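Take a look at this single chain in structure tokens; it is the form predicted on its own.
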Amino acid sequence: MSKLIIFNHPLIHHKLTIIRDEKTNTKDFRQSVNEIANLMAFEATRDLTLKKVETKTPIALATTYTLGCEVVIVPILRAGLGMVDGIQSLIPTAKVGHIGLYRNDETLEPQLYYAKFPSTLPDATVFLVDPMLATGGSAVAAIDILKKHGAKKIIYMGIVGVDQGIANLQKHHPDVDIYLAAKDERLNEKGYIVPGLGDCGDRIFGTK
């Protein structure tokens, strides 16, 4: 079974309060989402492989290490875009793919409308990012797509999730580690996380 990590960090708790607040403006919401992703990425990248290299310092030769694998960040559009900069600021060499899914309001099932990935996907550590793990349908569908394109090492990073989405993701993809900033109570009758953040995509881009 994959790892499930729910963060318990003072700075993440502080920034979660900002994005939960309905009065938070678009700029502060977007900035805080990026900052949470940055803090989470520091821990989520702990197991990345390293390559030993010799480096000449101003004083002497040193045995040092560089990343031994490609990193690809794949946001689920739109809301996942809000987490990309926070991760890429730690790993500037990371490439970015995209998966476009929208939720059918009646069935709550994800519908694919766009998919584009770097050619390095099969050999990379792939971070699938989406702020909300609600039913888990979008995450499961996105990982299905990534695996069809050859991805082997996939890590899911979200901000807020619930038991239903976590269980759904673990059931269909038990090899994918899950990192969340918080686990919330439940889904409401419309499939939204309670207490949640509201519509994360709308709040990131100011479309409501």
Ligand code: PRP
The other form holds:
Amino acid sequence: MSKLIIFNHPLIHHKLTIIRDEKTNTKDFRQSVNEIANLMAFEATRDLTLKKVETKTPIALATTYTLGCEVVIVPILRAGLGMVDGIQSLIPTAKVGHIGLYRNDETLEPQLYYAKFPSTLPDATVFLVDPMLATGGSAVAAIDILKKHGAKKIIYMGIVGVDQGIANLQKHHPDVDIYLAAKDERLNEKGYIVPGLGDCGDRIFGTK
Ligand code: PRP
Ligand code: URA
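Now that the form predicted on its own has been shown, please provide the structure of the form predicted in complex with this ligand.
Shown next: the complete complex, the earlier chain at its head.
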């Protein structure tokens, strides 16, 4: 079974409070989502492979390390876009793929409308990012698509999840490590996370 990491870090708690607050405006919401993604990425990248290199310092030769693998960040549109800059600021060489999915309001089933990936996907460590893990349907569908396109090493990064979504993801993709900033109580009858933070895509892009 893969890893399930739920963060318990003062800075992440502080920023979660900002994005949960219904009074937070679009600019501060988007900034805090990116900052949480940045803090999470520091830990979620812990197992990336390294390449040993010799580096000449002003004093002597040193044995040093650089990233030894390709990194691809794949946001699930729209809300996942809000996490990309925070991760890419740590890994500027990362490439970015996109998966467009939206949940049908009634069935809550994910509908695919877009998929585009860099050609390095099969050899890369892929960070699938989406702030909300509710039923888990979107994450499961996104990983199905990534695997169909050859991705082998996939890490899921979300901000708020619930047991139902975590269990769904672990059942369908037991090889995928899951990183979440918080685990909430439950889903309501409309499939929203309680207490959650509302509709994340709308809050990032100011569409409501
Ligand atoms: C939200 C969210 C996830 C999905 C989670 O997207 O960003 O992608 O719902 O729900 P699930 O775990 O039940 O699948 P939404 O469909 O609202 O699209 P949007 O990001 O374009 O607003
Ligand atoms: N998608 C959201 O944006 N928020 C939720 O609470 C659940 C799914």
